[in-house]
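Below you'll find only one chain, the form predicted on its own, shown as C-alpha cells.
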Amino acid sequence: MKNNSAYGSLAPFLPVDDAVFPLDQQAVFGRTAPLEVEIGFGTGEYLVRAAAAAPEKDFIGLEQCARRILATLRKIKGAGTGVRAGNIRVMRMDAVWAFRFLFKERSLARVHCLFPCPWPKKRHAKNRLFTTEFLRVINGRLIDGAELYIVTDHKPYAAWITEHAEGSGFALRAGIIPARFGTKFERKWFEAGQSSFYEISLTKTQHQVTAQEGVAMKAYLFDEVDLDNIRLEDLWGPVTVKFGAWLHDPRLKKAMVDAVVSEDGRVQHVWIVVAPARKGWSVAPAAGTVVLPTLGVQQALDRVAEAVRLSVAGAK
C-alpha cells in the first residue's frame, strides 16, 4: 500500500522509551560505524543532506518540536540510498539529558548544532545551552580530537560561547562565514539581510570526566495491596514530585497516578501503575511511558512504593 503520509515513515523516528540507556548503537543501527549528533536539527536539511553523503557513518537528530521532526521524517523518505538504508535516526529529545543519559563515553565523532537559540534577553540568558558544565559532557562523549562544531546568527551568543569554552577541555577556533548551510533558520536570517554568520569550531583535547547520569530503576513487589486506602504525599525540595489523582479500577484490579518530577529545570510526567504481577504485585512505570531514569522518577517509585506497604501494614 502506497505510504501518503505527510511525514512518509516512522521507521527513523526512535522513541525515548524504545532507547537503551546508555545507547546501543548496534541495537538501533545493526552497526558500530562513527556516530554523528546534531542538537536542534530544526526541519532536517543539514542532517538528512550529510547521512545521504555519507553511508558509512550513522547519525542522530535531537529536536523537541513535534511539527519538525515530521517534516524532517518527509525529507528522510525522499533522500539518498544511505539515508533510507538505516543510518539516522531522529528522536524527540532534551539536548541536555540526551548527552548526560543517552551517549556513552568516548562513542560520538562529532556534534553540530547551527543556529541555536541565542535567548537574546538578558533575563533569559540562563537558558542558553552551551554552558561549561554542558560543554564538559559533550567533551566526555566525543571520541578524543573529535569536534563540537556551533554556528550562530548572534554575535553576542558567539562571544559567550567562547568565553564559557574556558576549562571545557578544548581548542576553540572562531570565525565569519558567509551562509552555506541552506537550513530554514539560516535563510530567514539571510532573507532578512544577515550575510554572514559566526561559526566556532572547538576540538577536544583534553578528555573531561563526566559520570553517566542514568538511574538504575528499582523494582517494587509486593504479596498483597490494598489499592482503597491508599495515600500518597506529595515531595518537595531540589527534587518535587506531585501526584495527581488515584486511579483505581476495581474490575481490573489495577491502579494508575500520574507523578509529575521536576528536577534540574526540567519536568517528567511518569504514570505508576500497581497491578498483578507473576508473583503478587508489582509497583512500575506504565507500558509505553517516555521517561528518563533519574533520581526523581526513582523517588517518585519509592513513594508509591511505600504508600502500598503502608496501606497494606494498616489494614492489618
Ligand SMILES: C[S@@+](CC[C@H](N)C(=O)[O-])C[C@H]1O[C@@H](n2cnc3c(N)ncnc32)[C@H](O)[C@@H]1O
Second form
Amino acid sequence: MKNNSAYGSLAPFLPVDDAVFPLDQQAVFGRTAPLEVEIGFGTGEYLVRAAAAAPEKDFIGLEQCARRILATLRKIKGAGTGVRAGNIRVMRMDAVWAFRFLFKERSLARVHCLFPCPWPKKRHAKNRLFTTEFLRVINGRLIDGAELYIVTDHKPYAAWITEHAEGSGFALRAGIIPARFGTKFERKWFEAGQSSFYEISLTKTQHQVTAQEGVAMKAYLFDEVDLDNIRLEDLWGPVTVKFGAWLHDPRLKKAMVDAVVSEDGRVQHVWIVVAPARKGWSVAPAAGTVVLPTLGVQQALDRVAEAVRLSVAGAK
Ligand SMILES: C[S@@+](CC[C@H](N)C(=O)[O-])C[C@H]1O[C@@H](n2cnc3c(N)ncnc32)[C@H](O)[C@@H]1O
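What does the same protein look like in the form predicted in complex with the ligand, given that the last one was the form predicted on its own?
Up next: the whole complex, starting with the chain shown before.
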C-alpha cells in the first residue's frame, strides 16, 4: 500500500510542468471562478482556511519550501473533501517567476502575503520580495481595483515596502493590527512577545503594463541525424548553458543530454532528447521536464539542434 501519510494526497499539488504557460484556469480548476493567490503560504493555515471559507473562489498557493508544502497538503486533506482538490492548488515555485510567467494580465482577484521574509540585515535587503519592479508585475496581473494584502512583523520592512510602492500603480493604506491569522510565523512572533503587526493594503488604481514572459518553445525536426557524431559546446554569457555527458544508446535509437541553464539569477535543469519522430527526428525537452519556457532554455535547445544539424553536415 502506498504510504502517503506525509502529505495526505498529492491531488492539490500542481507541478510546474503541468501548468500551461500562461496559466489556464479552466484547465486547472475546471471553471473560471475569481482567482486568489497566496505568496509564501508556509504551513498553509491561512490558505486552507480561506479556501474552505470561500468555495465560490479558486486559490493558488506559492511556496518554495517542500517541507511546508507537504504540511499544507496534510492540512488540505484534513479540511475535508470541500477543499481537497476542488478550489485549491499549491505550487512549489518562486513567486517572482510565477507572476512573470504564469498569471495572465488582469486575471487575479486578490493577492495575499503574510509575514514575508523580512531580510533584516542591511546587506540582505536586496533579497526582499516587494521591490517596485515586482509590485508593478503583481499590479498588472490583478484585475482593476483589486487588492494586494501584506502583513509583516518587521516595521522597517513595512516602511521599505511603502517606499517601494511609489510608482507601482497602487493606492496604499497602512495600519497596525493585532495577531489575527494564526499562522505559524504569526504565532512565533506573538509567543516571542510581539503583539502588533504591520498591515499594508495596496489597491490597484492604475494598470501597469509588464511583459507576460515565456517564449513559445521552437521545436526542431530533422530528416536525419548522426547520434555518434554530436559535439556540444557550452555557452557562456548572460545566459550560461553547461551540457552534461551526451547519453546515447544505439539500441534505443535515441540520445539525451542534461543542460544546466543559468540566467537572470536562476538555474534550471533541462533534459533534452533527440528521438525518432513521426517524420524524421525531433529535438525537444524530455517529457515531464520541469522548466519555465525561458530564452535560456530555448538557447540550450538551439545549441543541441545546431549540433544535430552539424552531425550530419559534417559527415557528408
Ligand atoms: C516567514 S515565512 C511565513 C510563512 C507563512 N505565511 C506564515 O505566516 O507562517 C515566509 C515563507 O515564504 C516563503 N517564500 C520566501 N520567498 C518566496 C518566494 N520568492 N516565492 C514563494 N515563497 C517564498 C518561504 O519559503 C517561507 O515559507
